[in-house]
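Just the one chain here, laid out as structure tokens, in the form predicted alone.
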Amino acid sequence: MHPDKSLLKTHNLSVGYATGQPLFSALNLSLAKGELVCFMGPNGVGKSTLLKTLAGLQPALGGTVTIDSAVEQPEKKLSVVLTDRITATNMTVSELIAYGRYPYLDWSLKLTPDDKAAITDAVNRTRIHYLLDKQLSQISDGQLQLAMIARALVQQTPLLLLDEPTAHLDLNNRVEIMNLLRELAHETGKGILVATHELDLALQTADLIWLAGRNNNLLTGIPEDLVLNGAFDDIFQFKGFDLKTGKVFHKPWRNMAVTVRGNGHEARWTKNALERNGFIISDSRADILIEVMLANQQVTWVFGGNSFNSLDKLIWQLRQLNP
């Protein structure tokens, strides 16, 4: 944490509902300028509830949330992107984004040059110029998320809180949005908090992780520390997934060991294909040696004096030796 740069702090914060036990207790957290924080934990742990409490949309059971901002209006201190569906789908993307400037408008509700400049900057950062005239009913979920982020950006708040911004999106859109949020934090100095299930992306993009632990608390640290100290394994109880390698565990069912000689991602994907097909990968005492060759951007696999131009053909040949 970076106390000297903190935009948001909690002191002994308890979160939950008055009718039940607290979901989180005695939280002392800090969110710094220019920092992308990913808030993670199992389903149902209370990620959305904490986010709404930090945003002031739900009362805390105890403790305090302090936002360091020079402005008094709450809507100028932080902006929020929640998972609630938009019902006014006939409005255009341009109109949706403009709503983010409402805290700055006077009684005439006319956009000033400053308002228009903020909108232009948000559109440039999210790269959605081509969507501005489209109705919300005409765009994809991924495009809508980008439009919602643009609406939050035009509020020009130091803090941005997002709840599952990549839910139900394909891989390409998930990567785009997480990279965009990281870029925004680092380039604009905003403090950005994202509640997410995207473990693989969070590990590669977050500056800091808030991990919902046991005993109603949160573990905090950089992604690599929480991987290496076993915190993720303890909380998520992975079944057949090795977080340290980022791979699903494949139990070998062929009584044949293979050594792969080569470098780079070509060798890595070769090993992946062999393990997925039941072969044992071994650096010593292997039954078979496969050499991965790369020349002129063309990959060739050499085995038993024969060359193969695809892994599919290579593995078919190996299966003949051990069906």
The other form holds:
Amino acid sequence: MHPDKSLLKTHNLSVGYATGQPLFSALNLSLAKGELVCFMGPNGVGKSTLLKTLAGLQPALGGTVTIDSAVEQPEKKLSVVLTDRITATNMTVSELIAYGRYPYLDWSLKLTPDDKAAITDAVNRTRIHYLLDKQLSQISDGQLQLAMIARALVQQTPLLLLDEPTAHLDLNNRVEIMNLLRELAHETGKGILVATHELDLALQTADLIWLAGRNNNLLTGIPEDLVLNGAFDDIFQFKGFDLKTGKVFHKPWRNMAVTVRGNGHEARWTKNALERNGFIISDSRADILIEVMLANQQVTWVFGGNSFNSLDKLIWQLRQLNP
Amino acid sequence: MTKTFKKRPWLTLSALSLGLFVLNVSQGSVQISINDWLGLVGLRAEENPVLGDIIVNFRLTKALTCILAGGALSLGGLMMQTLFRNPLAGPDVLGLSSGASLAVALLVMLGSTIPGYSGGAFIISLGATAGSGAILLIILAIAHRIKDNTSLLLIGLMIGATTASIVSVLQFVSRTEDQHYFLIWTFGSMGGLNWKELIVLGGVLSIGIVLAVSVSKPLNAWLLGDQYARSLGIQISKSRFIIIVATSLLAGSVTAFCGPIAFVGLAVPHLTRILINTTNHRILIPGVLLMGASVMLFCDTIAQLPGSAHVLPINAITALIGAPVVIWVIVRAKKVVV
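What would you give as the form predicted in complex with its partner chain, now that the form predicted alone is on the page?
Up next: the whole complex, starting with the chain shown before.
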């Protein structure tokens, strides 16, 4: 996108295992400074393999990966958060984070003030002070991911690559991690690449999407462009999910049209509830009219002269109309 | 005890080793009292030349052998557990002890058929060194081709099983007195070394310890797994080579001089990790050296059967005392990690 600011470039990169067909071929990608890129694709398409090849942990089948950086050592150019489990669960979080300084330490492993400052900064950014003395066995998966990200930040590399950092996390933790990564990209100017299949979150946080295509290729673009041009629908082959509305598709099996009059979240959730229950939402005036009223923080639904204080009661009433 | 240990691990460990060292030297068929000790260090006028001779030429060499062997085997165990990220690994998993055993079995049981072969402890030590050295070369050749540590662990175990069965066959076809001699060797002994041999052992072990300390950074990084270690700039192949060479020097030379000592290398790293709760090898390495020395001194003191002139095989004691202790420690700590 911004060739002047690109940190990582690939030229005719071909990725996969020597014994099989390449998973991706002829890739010419670029990852810019200060950009959060989400690398998406169905499971098993080779996201981890490409990520490891870019990180230099796996040899490429062909082509080159170049990282624009003043330093020589690859470990000072690029840090990773992988899906590998850490078996030494008696390790403390602060020991784990300190590993990020290894590229800068000699055999005595003595931390200089610079090293300590880098650690403090990473801990501040990930907000995990309260975890430092805990052992890895005592913290949650979400907290472990934050610690792994802190460890990667401590490495002070211009590039950060993460493989499924939000897998196995609940919604709240997923949002926290993705927001943190976006914040990091924009505030520290790092180029951040996240392999993920969390469609909804990626669409709302990524600056750019790399989408694994059908012919060993990658489509790139900003999330909204890829939604509107149907690239996502083509790759993911959604079954019952409408990406453009961001909703699960419901079949209107009741054959009853309803018009909802009202504004804001209240009207939107009313429509959601009715659609889920098989009603057709009609914008023109249908036989059934529901008015959503908001007074003193209290929502009331008016239908056929009666008012209801919950959607549950309203829908129960509507169902009685069904022959 | 455990509380003091956790607060001041170094003071406690050093005091423990020193206390066990004095106790070990004092125990035996001739008891050495506090008065004798005072005389020996020059605080009392009377001197006992016989006692001095016993201490300098037998007890001291034995106690120092315990310290060297216990520390070295434990350090070898620590490195193998980290390298293979497997709590069941020990210095003998690479088949080094069994390589030494095979060489000794060959010498003892087939040596009598070679005209002019006279045997002797030094030849046995030399043979054991050659045996573990040969296995080391095989392991290194395999390690060069196989990059996966778990596969390497399995191959080491298979080599161990193969050599063990060759030893069984040799025992089956050999003479009763040779079988007996071999059996005695497998019991292990801390008391067989003179000062010259002790210096040789100490020299070889020093090289192993220096190598181990030099790879403490890769050892730490290994705990995160190969991929993370590489992403931190660790040269995997080079450090793996150094770790294997260091372990071979440590375990191979101890086996050569003291026989195949079981249990210590496996158990001491766990005991140390539970008492000094860290994953940092810069702290763990001196920790296992001291703990291994203490455990070995303790086992050897028990083997002397305090108050009697009998001596039990050290190998039986290490397992007999050690296994219940390890079970107790693990049950208390609920689980074991590398």
